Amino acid sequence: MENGAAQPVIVAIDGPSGTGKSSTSKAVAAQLGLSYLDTGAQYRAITWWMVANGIDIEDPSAIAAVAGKPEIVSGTDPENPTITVDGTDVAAPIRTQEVTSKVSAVSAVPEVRARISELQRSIAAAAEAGIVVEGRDIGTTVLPDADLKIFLTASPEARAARRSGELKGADVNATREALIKRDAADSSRKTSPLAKADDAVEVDTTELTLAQVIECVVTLVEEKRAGK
């Protein structure tokens, strides 16, 4: 292989939310010439797309009936991820506090994870030079074949410290509880539940800068890209 391309590498990255996860997802695939899919935006789209479309998000067979409807399309730029859902950007309106507190009920309804698992897996077959995606579920069900699989965790109060940084004015304690709160929703739920998956690396990040954690995965990348 010395003097090809190098082979793509499907790189997977799980963990709950506040551990880096998006930041050091699309710096290692900026860093590594690799397309970037974060896949919790796709579950935001179609959440989006629900209260847009006054569909009763406590009912599960309602979110499933229209599951199909919404065109979700993902750039994969890590310089620029962009998200469109019927030819609108929706990259600002997904980050609302009310898609945020919906995504999990949506996100659970099996027919829901079954269209944009079938999303992700075609994006990933497409990526040319190979591929970073982030989420919940990807080493577990929707690339368990995945050349490497990561999982990022952190210490609650970690999370909730740079998730409040992320939301402007937000409460510390109130992230906490509410990332705890969605952490007990995703693991439980019975479609694709938040998990390790048995052969990932598991990288703490609670003690670690970004750019040590970014350091960490970019090693691991190329590791597993020279003994390919």
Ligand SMILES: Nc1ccn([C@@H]2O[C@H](COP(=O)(O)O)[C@@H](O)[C@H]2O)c(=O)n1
Contents of the next structure:
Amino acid sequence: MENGAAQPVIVAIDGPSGTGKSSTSKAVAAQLGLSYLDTGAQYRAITWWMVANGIDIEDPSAIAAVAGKPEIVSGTDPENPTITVDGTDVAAPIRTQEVTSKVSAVSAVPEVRARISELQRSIAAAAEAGIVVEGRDIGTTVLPDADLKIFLTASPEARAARRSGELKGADVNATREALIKRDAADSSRKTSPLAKADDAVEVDTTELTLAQVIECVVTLVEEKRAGK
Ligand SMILES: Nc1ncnc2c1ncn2[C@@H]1O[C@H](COP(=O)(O)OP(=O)(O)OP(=O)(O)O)[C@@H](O)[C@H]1O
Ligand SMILES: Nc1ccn([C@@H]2O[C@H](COP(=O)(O)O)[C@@H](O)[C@H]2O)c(=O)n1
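The form predicted in complex with this ligand is what I need now, so please give it after the form predicted alone.
Zooming out: every chain and molecule, the one shown earlier first.
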């Protein structure tokens, strides 16, 4: 575009757990002046609400019946992403082990996915400069027309080591088994499973530092903007 603002750019970053989606997406968005959306936080938030309201997580119809009730609001500043449910800041409680162990069951329910996907599309459409949206089904289902799609991967060993570093004292093998189990559940659900879009660029981060991954994605976005 000549003599005007750059066109908004939509970047979809998907991949299994612990591959670096959040760290990379936040940094890329901050560097390029884009908004940032953590869609996993939204699924965690609705799971937190289900638990807090005594909904039986083993019962998809019970989850479906109340999927429209909680009001979830995501702040999209990459320097300060926020998440509230019915006005309550849930940034900390959505990261508990209890929510992590239950989120795949809740996110597999089609009514939950329909509600959250609609919210994600409206947030992306409102991002004036563009947005980096990270999750599991962004490139395949939520934003299939994204300007750039990235699929991050890393070996389970590397991902477990990264997560164990975060959760001080956590057993690496147990962490590895837990993330493999969550990926299997997310990949095998019927409705918009974790998957690489056919036109996504796959980046294996196993042997890369976070700084290298960020640089790689920034370059891909800049190339896309330059029409290369
Ligand atoms: N390339 C990398 N090298 C080393 N550590 C990394 C790399 N990428 C991310 N990390 C670290 O790995 C951990 C997990 O990263 P992050 O939370 O960004 O992954 P994620 O894919 O968003 O995970 P989840 O899907 O579970 O939310 C963080 O501590 C992060 O700093
Ligand atoms: N687009 C997405 C994003 C996430 N999920 C589900 O949420 C869980 C938590 O995601 P994190 O990125 O915070 O680890 C994830 O395991 C999925 O069950 C999803 O379904 N779709």
